[in-house]
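The form predicted on its own is given below as one chain in structure tokens.
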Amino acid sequence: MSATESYTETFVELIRRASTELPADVLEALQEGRAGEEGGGLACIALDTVLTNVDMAREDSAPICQDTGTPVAWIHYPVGVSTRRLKEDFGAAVREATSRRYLRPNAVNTLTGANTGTGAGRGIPFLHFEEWDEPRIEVRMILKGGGSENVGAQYKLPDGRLGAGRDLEGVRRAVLDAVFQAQGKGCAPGVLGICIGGDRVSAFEETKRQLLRPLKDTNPAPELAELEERLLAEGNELGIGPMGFGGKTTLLAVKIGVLDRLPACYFVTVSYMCWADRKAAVSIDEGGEVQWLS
């Protein structure tokens, strides 16, 4: 890991993989959802279309969705590696990936409405840096689409409208309300990243970190593992279904994290990820050898 080494091309490939190849756990969940829907119904047709699109994107190395989303990455690095250089390389990778059409030019100046044309801008990509003791760099990334981002939500408990108190039952009520309010607008079936506690900023960051988890892993906290399973089952009983057409497959997974909070605050924060649950990861060792991670 020399001071002059560039990781731009590796990051471009990371972006290409996330944008064009749906992870195996997500594909499996979509296939299971398709098998559980009534043949010939709108839910079945919607999932058939989704699965066909996934195959075409992989074969053509083309974006799975026209909204290629915001690149959000967590970068772990060893002592002595420059985070400034990593940031520069990742920004360059976003611009190059956009020029190669793995990403859409998504960055828009909020004040003028002008598109930057490069896919990068203020806050895009959004990078989290964490130093660790491993002698390698590890990058885990999601591409967070705008439609699903629009239906994210944050609740302040207690919430009298929902009858939600400051406990896991209150959390359950808040999360199910978020799913119900989203209906099909988040491009269901979706994956929920949830944070209990934290402040308004740290909580949303944690919800997106939860989206990195494999869909079928088990939460190490038994009470949260039980709540994840219950929310998944009850969310799928709402009848919203794929793209809001009705059906049994509204959610693919629910992932919950917890942060400590101030006594005055009890937030329940929900990030909604659409069916195009795009994520990719890479490890780069001391010698520059690249290993692609699941």
Contents of the next structure:
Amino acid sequence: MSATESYTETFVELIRRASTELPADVLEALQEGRAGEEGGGLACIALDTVLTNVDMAREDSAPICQDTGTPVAWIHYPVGVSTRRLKEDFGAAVREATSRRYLRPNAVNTLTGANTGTGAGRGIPFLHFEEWDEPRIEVRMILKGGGSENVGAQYKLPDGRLGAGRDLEGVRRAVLDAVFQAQGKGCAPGVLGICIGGDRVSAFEETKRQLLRPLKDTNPAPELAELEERLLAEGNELGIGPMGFGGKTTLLAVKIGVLDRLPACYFVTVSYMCWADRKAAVSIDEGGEVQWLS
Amino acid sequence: MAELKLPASEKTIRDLSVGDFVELSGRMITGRDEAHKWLIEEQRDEVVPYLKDSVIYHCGPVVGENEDGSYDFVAAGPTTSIREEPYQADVICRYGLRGVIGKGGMGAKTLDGLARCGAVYLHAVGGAAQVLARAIPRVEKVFMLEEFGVPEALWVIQVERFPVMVTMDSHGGSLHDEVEERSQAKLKELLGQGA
Ligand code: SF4
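The structure above corresponds to the form predicted on its own; please give the structure of the form predicted together with the partner chain next.
Now the full complex is given, and it begins with the chain already shown.
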């Protein structure tokens, strides 16, 4: 990696892939959901439309959804790489991707209401940096849409209304309530990123990181793997269905992470990712060689 | 699936009920948060012809500008409708709208407005930006582009077989209420809280 090399073009391509090509694991989960719906009702029509839409977006290299969301990226880098430069290059990539219409101008000045017009703004994109021992840079990103972000939730256990104590049964009750509250509003069927523990900041961060996991992976902690499976089944039993039209496919996957907590706090935090579960990843080696990851 | 031509008569709209799948053809207009506020602050006569007997689409599109100054919708799925709940019924009744397109459904005040003034809530598939953009072959005109920006401007568009589901009708029916009630009963069962 030479000191003058810019990663901007690679990051633009990363963003293009995220915005226009739905990952294989998500596509597969949507197809399975479609196969499980019966009778050609609204749930079937909704999922058929979604699947057609995914094909069209890929063919045309156009955004899957017009809300191209907040770009959130986790960047691992070797010793000696300037994170300030990576940040500049990623910001430049967001602006370029916006001018090429892979992204919608999606950053709004909160006080004046004026759109920045560039896709970038204060806190947008949102980047996490972590140094590692490997000689390469790895970037994993998601595009997190606003409609689904609005139905995320944070519970403080114990919760009397839900009869939720400070244990995994309490977690289960909180999460099922979150799925019920969301109804179809986060563009169901969705993926849940969950964090048990942490504080009000670290927990939401962890929920987003959980969204990077392949939908079909198994949680290495057996009790969490079991809870993930149970919540997926029970969430679907609620019958909310695609778009909230009623049906069997409400959730595509549930992913749970854990952080330690303060003695006084027990948070259960839920991020909802819509069916347009846009993720992309790239690895850049020492020589600048680019490899696309899935 | 029935094709529904815009502008539509009150009778046509009152014949629709929850669960119907229809495809819209004709002229409609987009509008979201800024637009609804603007429409309600005072009577906007210049947009009346585009609202009367037509529908408003809750959409913040990605728009491309062509060399000749015309526009194309690049991505155009629905946005969450409930944010317009404070305004929607008044906008429907004041401007004579026959429908609203969005996602997620709306509340009691809007449901009442639909019944009172003869209109329906039409749910487009959330996130289906490409399918829906292709059903919008032409952009005719735009209001408040400078002031509101691309996603919030009021775009007058021609649509062709634009697919939507009736999820709230003009007779008090709401699929959203039904699904919520059913899922609440199921939730109580799963939590062992009785019905
Ligand atoms: S929730 Fe997701 S699919 Fe739905 S409109 Fe927002 S970004 Fe698009």
